[in-house]
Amino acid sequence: MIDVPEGLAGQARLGEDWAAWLDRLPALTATLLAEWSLRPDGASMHGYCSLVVPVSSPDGPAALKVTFDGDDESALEHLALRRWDGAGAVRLRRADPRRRALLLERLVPQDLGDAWDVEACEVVAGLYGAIHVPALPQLTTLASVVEKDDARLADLPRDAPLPRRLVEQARSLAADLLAPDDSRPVLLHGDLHYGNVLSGRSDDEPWLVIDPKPMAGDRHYEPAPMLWNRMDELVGSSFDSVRDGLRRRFHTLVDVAGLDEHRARDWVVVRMVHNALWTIDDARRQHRGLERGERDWITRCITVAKAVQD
């Protein structure tokens, strides 16, 4: 039986559905190992909602990934990986969508977390071109996700800890960004940041993306996670140092990827306001006040949204 890493086991605090999945996970993983003729070949790893087991397979080293079955965002991960077929991304060898299980090529577990942030932004921006292929029809659309969040934003109480001006700006920008145009939707990663890029398989492919939360939509939606992650590195003596650092990252992503600066900026504002909204809504649903970590996250969201604007 596979032991569930402590960091993943702790997710049981998030609710009964998490606890039930975590209880099933060791037996489910053992069943998959047996059915797919796999043998554990190293210490298990985990993300926020998945277990990853290094394995040996009949075709060589691989990684078995089993994801929480209540995570809707990653439900179609297998479709994105099949569509990319290893171009700019980890290669998918086998999938069982019903059991949320993937057999992946094994990559070196070295991500962009220790790279200079500007260098990391250059790497990620360079990967956009490989992964932003025409979207699959089965994917959730970015428009449907944003419209749902906008409806929730409209119901946000005026005393919520989010500047009203920023709320109204995000709603206005979202309406403009979702207006019909002639551009074709692309396959979006959805959560492309430093930790979701691993060392690649060759000198020609030095970095590959993992762990997509795929959607169909505007490629300008993609940069925001590269801004809100690793923000602690930018903290200096004043807001200006954080602002300058965030803007440096933003302009690196835009310039290297050839994005429209204004459209990318507007999506950052919308995404950060929606991120803050989710945190506020979580506390409201649980009929409690915001915890310190949640207040800090909302402050981070506001900081990023302000920093990218002139």
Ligand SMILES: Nc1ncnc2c1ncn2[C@@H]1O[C@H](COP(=O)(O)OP(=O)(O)OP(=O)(O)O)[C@@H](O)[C@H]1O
Second form
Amino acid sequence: MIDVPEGLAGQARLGEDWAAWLDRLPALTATLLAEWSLRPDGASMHGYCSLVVPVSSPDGPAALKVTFDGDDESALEHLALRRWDGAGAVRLRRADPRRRALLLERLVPQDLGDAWDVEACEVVAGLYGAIHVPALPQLTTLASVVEKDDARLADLPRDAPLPRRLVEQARSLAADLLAPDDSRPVLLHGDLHYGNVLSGRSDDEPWLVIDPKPMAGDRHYEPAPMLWNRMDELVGSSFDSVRDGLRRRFHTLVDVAGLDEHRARDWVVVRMVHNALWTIDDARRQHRGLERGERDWITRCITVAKAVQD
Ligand SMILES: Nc1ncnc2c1ncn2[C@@H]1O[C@H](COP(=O)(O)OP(=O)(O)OP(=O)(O)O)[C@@H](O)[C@H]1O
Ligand SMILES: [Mg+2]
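Requested next: the structure of the form predicted in complex with the ligand (the form predicted alone having been shown above).
In what comes next, the whole complex appears, and the chain from above leads the way.
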């Protein structure tokens, strides 16, 4: 029987649907192991929403990933991985989308969390070239996601803890970014941060992406998570050090990937304002004030949005 790691079991506090999935998870995993002729081969790992079990399979070492099935977030992960077919990304061996189960090539679970941040940005920008292939028709479009968030932004109360000027700016930039143009939509990873890049399968492919939340859209959307993650280490004696650190990351991503600086910057602003919006909306839906951590996160979103602009 597979034990659910403590960190994942704790997600039961997120709601009844999470608790029910976590209850089913050991039996579901056992069934998948039996059906796919797998044997556990090491300690289970986890992220925010999934259990990852190292396994041995008839074809060699692999990793079984079983993800929370109560929202749409992970529903299309298999499509992106299959489309990449191992180029720049972990290889998918087998998938059961209904049960949100994936059998993945086993990688060394060493991510970019400990690398020098600028070097990590170089690695990630280098991976954009491999993964930003023409999008698949089945994917959610970036435009549909951004339009939904923009409608929520329009409903934000005027006293929300987000500068009005920034809200208006994000709305106007989103409208410009979504205006039809000649560029073909690409397959976006959607959540490409330090923790979602693992040590690769060979010296020729030293790093590979995992864990896509794929969408079809503008490749300039991709950089923002490399800015808002690992911000703590940029905090020095002055605001300038955070700002400079964020700008250094941003320019590394733009230069190495050959992105249009203005488009990339505008998407960062839109994404950061939408991130802050989700946090504000969560608290509003639960009829409560913002917690300390949530306020800090909103401040962080504003810092990133400002840092890329001046
Ligand atoms: N193919 C793999 N080989 C080895 N380890 C893996 C593999 N896939 C995932 N892992 C490990 O399991 C962890 C969780 O995986 P993943 O990021 O896919 O899950 P998640 O729950 O979607 O994460 P997140 O918290 O980013 O939403 C990774 O950080 C990594 O340590
Ligand atoms: Mg992850």
